[in-house]
Amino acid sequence: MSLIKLIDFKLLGDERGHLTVLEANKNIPFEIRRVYYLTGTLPGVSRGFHAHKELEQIAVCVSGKCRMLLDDGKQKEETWLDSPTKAMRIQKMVWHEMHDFSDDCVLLVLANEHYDEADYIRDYQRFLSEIGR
């Protein structure tokens, strides 16, 4: 079973431009409790390097692109987020990393819970231990 779960958003609009709609419990499979975005990531800098015990997220590059790596301790998969109409679901207990940010990258993340530092696993060996590997 693939770790990468992509969501395609419908592109709406007309001659004036485009509109993409994100709605909780419709094309976003949970209630949205937190929204944040990454911008200005310097060349050569990677982000993420953690998993969440309970948190689930949806990530979409609303501008630019970045390479996403997901790891459940058994398999690793990667793909590019490179369209504002293509999002990735990051499920709980999946290690994730973001690499190769374009200069214009704006990575928007929707989360099903508020920030809780206790939910983070920031050490890869601890992550493997917690999933029983």
Ligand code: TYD
Given for the second form:
Amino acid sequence: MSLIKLIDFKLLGDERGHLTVLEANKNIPFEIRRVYYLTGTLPGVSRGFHAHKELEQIAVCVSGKCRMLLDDGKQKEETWLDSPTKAMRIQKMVWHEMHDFSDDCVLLVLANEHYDEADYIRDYQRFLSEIGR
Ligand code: TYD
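Could I see the form predicted together with the ligand next, after the form predicted alone?
Full assembly next; the chain just shown is listed first.
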């Protein structure tokens, strides 16, 4: 089964431009408790390099693009997030890394819980041991 789970947001809009709608428990499969976004990521910078014990997230580049790598300890898969209608689920206990941010990248993330540093696993060896491989 593929690690990469994409959600296609419907592109609404008209002759004035585009509009995309995200709604909890509709096209977002959870109750949204936090929204954050990454902007101004400097050239050559990669981010992420962690997994979450419980947190569920959805990531979408509302502008620009970045390359998202997912790793469940068994397989690694990657894809470009390069459209405001192409969102990716980042499920719990999946190591994730973001690379190759474009200058105009705005990476929007929706999360089902408030920020909690205790939910992070930032050490890759610990991640591997916690998933029992
Ligand atoms: P971090 O999650 O480490 O960034 P990334 O994995 O995307 O590279 O977060 C960077 C810093 O911001 C870290 O000190 C924690 C803080 N932070 C919050 O305070 N609240 C949040 O919701 C997030 C995502 C991060």
